[in-house]
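Shown here is one chain on its own, the form predicted alone, set out as structure tokens.
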Amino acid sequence: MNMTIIISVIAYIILAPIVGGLLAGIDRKISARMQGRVGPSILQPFYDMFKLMEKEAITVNKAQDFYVGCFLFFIIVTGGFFFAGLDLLLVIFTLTLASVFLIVAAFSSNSPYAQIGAERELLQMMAYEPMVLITAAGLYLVTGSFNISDIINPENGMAIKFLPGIFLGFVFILTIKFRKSPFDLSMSHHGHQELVKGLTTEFAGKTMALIEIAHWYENIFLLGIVFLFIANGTVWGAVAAVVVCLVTYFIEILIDNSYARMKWQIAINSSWIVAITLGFINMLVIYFSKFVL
């Protein structure tokens, strides 16, 4: 057991920024197919990736290439204690960690863009934290346990089944953790915001390509709590949940391809909303089920 959890670990530390950034470059592609262009090669993310990275090194000062840094490591180590079966509360825990060193980093360049988007960031965490805490809880009255190696187990069956809901909420915070439109708030990848590229407009050269990595990192192992609700420890089931996985980041794209930008009371009102109505009534519908039965 220990020697697979190594593994796991290893896979991902390997794998993710591959596939993750292989996930980028499709998501152009698509993106530009959807808008009638012709689009960038799949692998465009690692040629940018690789030109940052010969770039001068040029920071407003070290304080930020050391947030970066910490946020690229606790991003990574995020999702090493999820591939290991570790807590998940602890897993999401350490990635809001990460996600507080990106928005400090952004706030030490003195930069009024970069400052609005690590506000607006601040902003969206308020949006999803709701929703991705009750994931957990709702997990936890399925599987009765927050350990993920417990919660992937062939009696336990399918989550879906338990938290089509909370599945339903969790993938629509998803468009706010993936920086989609219509709640790409503080940073974007397109050319629409009105705060240039925002919290990271002041970064550049190896800095702005550690931030590219950890993303690519951070978005294989969110799509690996989507993974949870389907994987029920048998081989096709992780097919199927891998299936998901890649139709849930579709639709994600076709969403950031199919709507405008809104305004950031928007992002808040409606994330909570959807916590409130999909997430937290599946949970009492659980709870009073277990109640009763």
Partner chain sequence: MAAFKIGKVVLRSLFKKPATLMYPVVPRKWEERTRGHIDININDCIFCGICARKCPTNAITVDRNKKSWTIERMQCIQCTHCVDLCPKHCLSNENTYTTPEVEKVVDLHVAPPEEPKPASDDTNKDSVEKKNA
The other form holds:
Amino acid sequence: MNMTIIISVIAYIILAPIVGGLLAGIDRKISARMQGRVGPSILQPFYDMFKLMEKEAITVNKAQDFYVGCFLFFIIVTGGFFFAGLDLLLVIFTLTLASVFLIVAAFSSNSPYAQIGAERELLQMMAYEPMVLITAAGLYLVTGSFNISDIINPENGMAIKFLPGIFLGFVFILTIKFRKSPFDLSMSHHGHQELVKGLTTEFAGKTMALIEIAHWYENIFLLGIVFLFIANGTVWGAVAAVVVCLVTYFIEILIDNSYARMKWQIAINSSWIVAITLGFINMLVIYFSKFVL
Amino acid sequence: MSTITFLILFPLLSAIALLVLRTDAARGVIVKVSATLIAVASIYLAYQYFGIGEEYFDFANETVNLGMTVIEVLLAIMIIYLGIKYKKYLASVLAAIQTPTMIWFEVKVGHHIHVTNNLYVDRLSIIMVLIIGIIGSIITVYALGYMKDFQHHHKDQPDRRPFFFFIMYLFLGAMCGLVLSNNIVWLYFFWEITTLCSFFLIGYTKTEEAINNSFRALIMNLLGGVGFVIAIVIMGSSLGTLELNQLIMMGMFGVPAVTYVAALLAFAGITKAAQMPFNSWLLGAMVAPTPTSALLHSSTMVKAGVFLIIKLAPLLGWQSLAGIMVMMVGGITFIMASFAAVSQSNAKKVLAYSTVANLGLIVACGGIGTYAAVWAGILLIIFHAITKSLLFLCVGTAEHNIGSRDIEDMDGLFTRMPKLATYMIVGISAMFLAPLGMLVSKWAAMKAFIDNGGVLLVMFIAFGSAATLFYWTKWLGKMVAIMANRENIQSGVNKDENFVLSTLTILTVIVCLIFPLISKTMIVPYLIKAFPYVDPKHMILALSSTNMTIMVIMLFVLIVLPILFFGRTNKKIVPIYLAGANLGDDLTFRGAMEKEVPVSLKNWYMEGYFGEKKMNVIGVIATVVIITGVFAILLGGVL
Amino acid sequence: MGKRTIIPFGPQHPVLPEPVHLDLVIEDETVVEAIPSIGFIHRGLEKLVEKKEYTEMVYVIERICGICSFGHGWGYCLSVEGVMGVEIPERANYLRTIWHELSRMHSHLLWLGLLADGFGFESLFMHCWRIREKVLDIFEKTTGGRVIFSVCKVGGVRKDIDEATLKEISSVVDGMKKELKELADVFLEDYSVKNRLCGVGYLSKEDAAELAAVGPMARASGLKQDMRLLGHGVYDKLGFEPCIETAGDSYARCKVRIREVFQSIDLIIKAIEMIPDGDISVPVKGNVPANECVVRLEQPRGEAFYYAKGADSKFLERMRVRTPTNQNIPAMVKTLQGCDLADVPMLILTIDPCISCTER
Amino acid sequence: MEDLRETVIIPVTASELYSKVSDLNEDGYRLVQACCTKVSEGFEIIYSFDKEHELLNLKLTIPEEEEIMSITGITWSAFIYENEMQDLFGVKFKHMSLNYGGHFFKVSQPTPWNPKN
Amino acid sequence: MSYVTKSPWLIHYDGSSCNGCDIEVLACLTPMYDVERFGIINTGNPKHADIFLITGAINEQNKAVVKQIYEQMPEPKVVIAVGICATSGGIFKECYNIMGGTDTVIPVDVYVPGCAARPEAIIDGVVKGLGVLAKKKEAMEKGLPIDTAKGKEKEEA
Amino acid sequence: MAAFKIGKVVLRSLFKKPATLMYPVVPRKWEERTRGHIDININDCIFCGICARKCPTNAITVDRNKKSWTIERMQCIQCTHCVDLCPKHCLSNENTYTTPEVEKVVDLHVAPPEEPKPASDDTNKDSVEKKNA
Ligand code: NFV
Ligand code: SF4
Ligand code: SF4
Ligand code: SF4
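Pass me the form predicted together with the partner chain as well; I've looked at the form predicted alone already.
Every chain and every other molecule in the complex is listed next, the one we just looked at coming first.
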């Protein structure tokens, strides 16, 4: 048991950036094709990252790099906890910690676009946080444990059977987490936007590269949560879960290319409404069937 | 036993001394010495009863009872007088109802009930005493420097510092009494004293606003007091006991009348803990000098309310109407106050709302009434007391050095006052970030809510914590912002203040580090006693020991990381991006009409979404409906 | 006020390809004050009339702007022709109209793309610009330039389009309709797009008149105002009627422009059907008499104003171009009040700003 | 529909300009443009107004030093033209409602159309 | 190998161009020309950019802006002047408000002629710029002052 | 509520061949009228200087004595005004553009010496010299 944990954590730490980077590359390729263009090479994200590493080292103050480093570190820790099968809430809180580091890094630069980006990022966090917690609560109610190692081996089958609403809600907020249109408010990976580069305006060179890597880690971890909904402890379940993860990712790309960027009001209204309707009703049903029936 | 007496009476002596000896030097010595003694005594008390865990004392003494009654009457007369003088007749009316009822009860019923144990010590009260003794007294030390500055800033007002310190110390004594009394009448007595202390301190500056707010606080607390009195009357007349432990025991055996008593006491607790619909008094209390806010209105006095509710927790829970009332009121208060905090830029108001919200969380935990919830509640009390007082004091210092308590004016504090900013960063992080204290307890609370709280409470906590995240992080953002070219004014900070702030900061971190220990040696044993029907072996805590260990390790990492890496970069420092119009100093850009426009970066407040008024109205209506509903049902049961 | 954020918006800013600057004062994300500042692109090219002969000046005037370049050339030629009293052949008038309408198509498609980019709809941006390339190909084929044509000259046009090419143009633009329809649907019906456009940047009919808005900006607020009604080119022969919308918001402005793209296609097809044979220019010689002439022309962005004053020499005494964007700036400033920060680029875009036109 | 070639130009004097413009404004005319030409007598300023596609031009000739009344009080959008004239020619206006104070076009040399030296 | 040539991000600033070159620069990003094939992204942020595409001539007003953008770009970086205006001031050279081409304020590495410069020419120019970029990167690694690596003339010398 | 309005276009594009022209891998074919660069048949030129005087950007310099015709490539805006005006029609518009360079390009064309020579002599070709600005 212990051995598998160590292996999966190490596998995560090594493979996640590779898979995450590839996914990002595929994302860019598919997006380009959807826009009628050829698009970059699939390895482009890696080129970008190495390029950033090679650039001259500049920063706007001495504190920023520390915060960004912490961001990356705790994102890795988050994923590590996740793949070690630890408590889901612990994982979520660590993720929050990591995200706060990113925001703090942006705030520390005291620069307009970074600050507004940080403010919007914060708003996005406020928007998706309830749904994330509800997701954890839902998984807990269905599987009776917060431990991820228990959640992936549920006793009564795939969690999604009981949590269709929560699953949809989670996919909804994934759009925010993946920084996809219509909710790429605080920074967008490609292209230019009204906030210049938002949150990342003041990060250059290596610092920016770290952020890219962190995003790859984060994306894999988020797909890991999608995985939880499908996994049922069997091999075919795992395969199905991976397929669902990929389909989810594709849908996110499609959404990215099919929507205008919305304003923050919509971001918070819609995600809270989703959390209240899908999340709440789903929970209500579970509570009802669990405690009343 | 003697330690207890010391803890209750010694502060009183200091108080009188402070009132009499009016020079700065004498005050300094008295405060520092008494603070040390009280702190030492509280630690000694903890040490004394550490192994024993719980002990009850007779301490029966008719003169004490008589003395209390006399004081009560005097106080009532004073309130009635003040109420009339300031045309706040409601206060007079409430006092005129409360005290005569109490005296009538004493004479008719109370007199005949034999109280075996007037005082007691258990692990919960030890925790409370430690908070009062250490945090409380250290705040009074801080107040020395602060009040000097304060007087400096308010030269127009007469120097009333002797009175101020008198009340502060009086309060410390009363607070100790409150958490150590087993006799509910005594408890009530101390309860009223703290109400009055708060009243005087809120009205300290004697401005119109201060007086209005102090009366609002008084009236609301007296309302709770009325509830308290009725509870005592019912308790005495139908249960025939005046002892808290008896009451709880009876409750567990299902004596029906206990429900009423519990509901009424919980109501009193709700008023004192400034839960909605009574939260407005705490907000108003922010006019008081900052040490007051730190001591009374965040770390201790308001905790009296939640202390009582936590005490009663075994009687609450879903099976009791009182429990449902308490958890709903707590839950609603948590979410609404958290939302309202988003729209505030006045640092003290943010802290006040956050206090209300956290008390709401504790109250809700008490309302759920399971051991896991209570575990979370007690942890919340501890962490909140330390961290909040730290934050309040930081704001006080900031205010005196930069001239504003508005968060938006704390621009570039990291450059101007690096130490203070660091304390604040620690304090703010401790309020909501992962391995630190408050989050641990919030996590436990969340688990308790999911397990026993029902869907609604889960929603409350999910949304409430999202808002919490928002308002703390944006404040944190202001703190970390590094603004080049600002003058460093850290050295202007008073030495005492600095000492207190650093102590509290260290304390915050230490408590976060040793909380598994606190849980193991203090809270769990208390829970085993308080929930005798739960098999200790099956007591699964919200946080498994693995999780606690991970938390502590994470915290270590978080302490080590900055020491190793913070600011260690040899990168080239370049100017910030200002759309190509940076004038070079990172603070101004070339604006329209060729003006040099200073950049100004402010946070979001989202008035439209989280306006204070709106949140209060919703919260008040919801809680009023719940409270009146519950009491209506209870009353219906009686009739 | 404590909660006001003051930031610079531009001169360098990725969503606006052109440098404008705003001192933005915002609260949360609501703009409470926006002080515009321009002047980054001012070249002072009108003053070149002192150095360039009137025949060369057309190349300068064309380069006021690379988007509405043809219209500028036309406006200049019209005004000089007016001063000199030159009549140009009918075929030249037709050709000018065709090119002008093609320019309008390219300009509007460009704008639609930029607008999509402004609200972060990348794929829509890409598809708009993909379609726009077809118009540019026509330009390349008929004039030899993609954005700057250099085909107008005083006295007519420099290049003719042969019959076969005209047919081809006709079928190409007709063929664009289908693809345009799909994109128009997205702009006009997609939920997310409508959400960003509807009700944003409202300008009432009264305000539009008061602030003297021109072009699609005015037409979207219900003003019937289109200089094509004045009768330059062959618009009267083509039976032109302006597109009017009444809602006055960004959505209406978008809709006007989309309708105008389709209208332009129809006008082009019709003009190609009706084009007569004949010369494409008349020779113009000699000095420009001391006379003055005012011409107004409907550019893609609205009414442009040309004033030429001769001085009985080869050099004009004064050439004045007043462009539609210039006229729309007050309206833009007005719509910016109270909008969201996210809408700022969008609102700036909805007047379809062309700063190089404005500042010359 | 007006004839394209016909340019209606009505001469006005500086003193009657303001009332003329406000009459036009009341009649529902909108400001189309204002432009200045440097002539030997000083400045020649043309104000153009439009009502339902009818164009009306007011021509004002003033000596270089004369200060004239700003019409921004009547039609605010004139601020663009007045600032432009101020920056490029050095025409002086009284009571401009929005005065960029010479920083509208931000030219490197002052009043390039009317060089001072 | 240097990755900077595989992922050149660009920033575009419009000096005082007529928009003709601007829209051609934008056109490069769109489906027909799609420079993202070469890994090029239009980042609007000088701090992320490797290539500075500048269109239009320099005047007194944008001098400081152009300079600032250039200075905020981290090394290695190249400047590509797109269009006749940016290379020499072009048709506006004699205007009173024009100071001249881009090279009057910052060193230019590649000149792309054309009025307007065609997208193909811009692509050619960027490709040429990549060569310069690689050389600068090399110089940077060797610790040489970067400006000495500035292109052809020094190479020949 | 119409969502995914662009879905059809986007999905179709995903499976269709992209619209990209693939320049420079696939060279671009130019239209006949494409205004690329100005070329001169120096043999016909009479060095009258009209082109130089009328060029709106003064890109051309003509030296009657040296019999040279010079064009600053980075100054010419391809308006073809000179082509129109040349009395000898020796200027022409070529449809290939001047390639981007790291230096400003100036092309100097000098007429061949005037002694009559056999037509096949290759000195008849104009000598083009590139030099740096
Ligand atoms: N249409 C147009 Fe222009 C003109 N005239 C305008 O503002 O684009 Ni550059
Ligand atoms: S080179 Fe020509 S097309 Fe490009 S900006 Fe200058 S004038 Fe416009
Ligand atoms: S106009 Fe023709 S003939 Fe005269 S110099 Fe120029 S190229 Fe030679
Ligand atoms: S094409 Fe135009 S700019 Fe070029 S040389 Fe000829 S006249 Fe001059």
